[in-house]
Amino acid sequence: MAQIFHPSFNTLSRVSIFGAVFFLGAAVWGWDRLLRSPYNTQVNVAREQPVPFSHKHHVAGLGIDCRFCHTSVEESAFAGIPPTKTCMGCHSLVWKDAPMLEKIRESYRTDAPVEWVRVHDLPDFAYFDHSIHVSKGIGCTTCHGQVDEMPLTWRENTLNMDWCLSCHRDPEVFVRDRADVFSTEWRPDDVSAEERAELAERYHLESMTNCSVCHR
């Protein structure tokens, strides 16, 4: 029987198969890069807010403690978005007529909350409790970055599962004394390996990578 395909088709088929595998791998790699890119994770992307609130001004400039606004962070799963009356506690006296704060004053007059844009927003299938992390000696800046240097707030970390697991596998690396949890001046080098081990034992830290810890 006569040969149907020219011998060159053997080479063409090999090239096609290799090319398909290569392009499939490139597509998977590109998709992974997209999922981890700032476009998707919003890492280092400052979020526009209804009112341009500056952590840099309030924290570094005025020395206001995190807990002054985020009142429930030590006791509940949610850190708490401050109500308008917290803002007006100061701004009824300071910058009380500033145009940029009109939405704050309007919210206070009408009792309608300001629609702040969530910067750190985990998906509904992931459980997170601020209070347990605070009680275990995990500081604000470990997850949120140096908020005292942010004129507008951005996400410092991806909040992806692999990022969470990097701490859950070995939390001793990130522990600090509870007295320093809300300090923005604390740095990892402030604690020696021996002190970390002592703190880990005192706070009963352990590796927690079971799925049910975060997915309940």
Given for the second form:
Amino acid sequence: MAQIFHPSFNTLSRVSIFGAVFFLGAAVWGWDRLLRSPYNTQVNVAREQPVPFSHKHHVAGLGIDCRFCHTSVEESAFAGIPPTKTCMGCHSLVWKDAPMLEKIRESYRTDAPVEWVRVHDLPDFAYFDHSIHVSKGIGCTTCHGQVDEMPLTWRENTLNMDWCLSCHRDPEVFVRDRADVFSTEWRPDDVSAEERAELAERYHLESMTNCSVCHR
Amino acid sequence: MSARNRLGAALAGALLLTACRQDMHDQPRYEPLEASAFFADGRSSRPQVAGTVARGELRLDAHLYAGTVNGEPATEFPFEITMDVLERGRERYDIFCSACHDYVGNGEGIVVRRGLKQPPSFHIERLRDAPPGYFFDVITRGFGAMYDLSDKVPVEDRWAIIAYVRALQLSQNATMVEVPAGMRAMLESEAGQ
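To complete the pair, please output the form predicted in complex with the partner chain; the form predicted alone was given just before.
Entire complex below, previous chain first.
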């Protein structure tokens, strides 16, 4: 009977035995890269919406404050998505016949909600509250990025637990004055390390890494 | 395939499958404004039944909640206007009013420049003489092209905004004599620039 395996298989088998650890390592690394890729985290992926709402136009172009639409961000866990009436406050007269806005007008006529596509969605086992972050001097752009530069809205950060912890371990690095929380012009360099330490003291910031802070 | 191999394959398969279960991510409860398959209109956030009065929201105080005293627009504020109230009023005015009324109340805000109907300036005779209750009614029920802001601005904030509008009206019609002595030099040097 002829040999089934060619002599070169001796080498191959040795390589694969000693190389197994590298193959496994590569597989784990590849899996990790996949989980952290925009394919999975949706970071920098602009979402299609039923109406192509542009934060860039409304925030940078018109200077409308975040809280004009996201009215509950200072008092509640949920920042709030505006009712169609908020859109119509201006668009009953401005761009009132634009085809792009037909779904808004239809929603206003029929009282059926516009079905916006959610951009930021935490897992249900993570508790999150906007109001406490805002009142402790953590600004919108720190987590949501420069929303004023987004024609369609995308997710700026992964919302993964290691990302949350990067601030929860040492919030002093990201704090700003409460007066600047809703500013889109504020940049991290605007505050010196001493000022940040002073703000952290004033707002009673501390490292919050106990599991039950978020998983309650 | 031997029994051991089969067990191995089953274990590997089980490991891969666990990554795909999202039960804990999406628990059977609604997040705010989440779509619902249960209700006919698809909303999980249910509209209030007409006539609902939530605990603590009976709103019997007509002065505070409707801006009227004995059925007439209130001529006084329902609570004391302090510097804190004015600061709050400025902040809320800048958020909710400035887009149309502009930051000084002249009615030439950016949305007006883009085509919304121009509101009257707060500095005309009629509005300088209008009682606070009149402004409260406009914010609460809307007027002309302006939609009401009752769902966005709580009543206390509406009064704070009105107090700030009063401050704006003063600022645009003040004389140098009314400016505190310590501030005059600053204003004059700014005007000279």
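Between two forms, the rigid core is the largest collection of C-alphas that superpose within 1.5 Å. Note that the structure is a prediction, hence the values are computed from the model and not measured. Positions refer to the first chain, counted from 1.
Q: Indicate whether Ser207 shows a C-alpha shift of 2 Å or more between the two forms, with the rigid core used for the fit.
A: Shift of 2 Å or more: no.
Q: Can you give the C-alpha shift of Ile17 between the two forms in Å, rounded to one decimal, after superposing the rigid core?
A: Value for Ile17 between the two forms: 3.1 Å of C-alpha shift.
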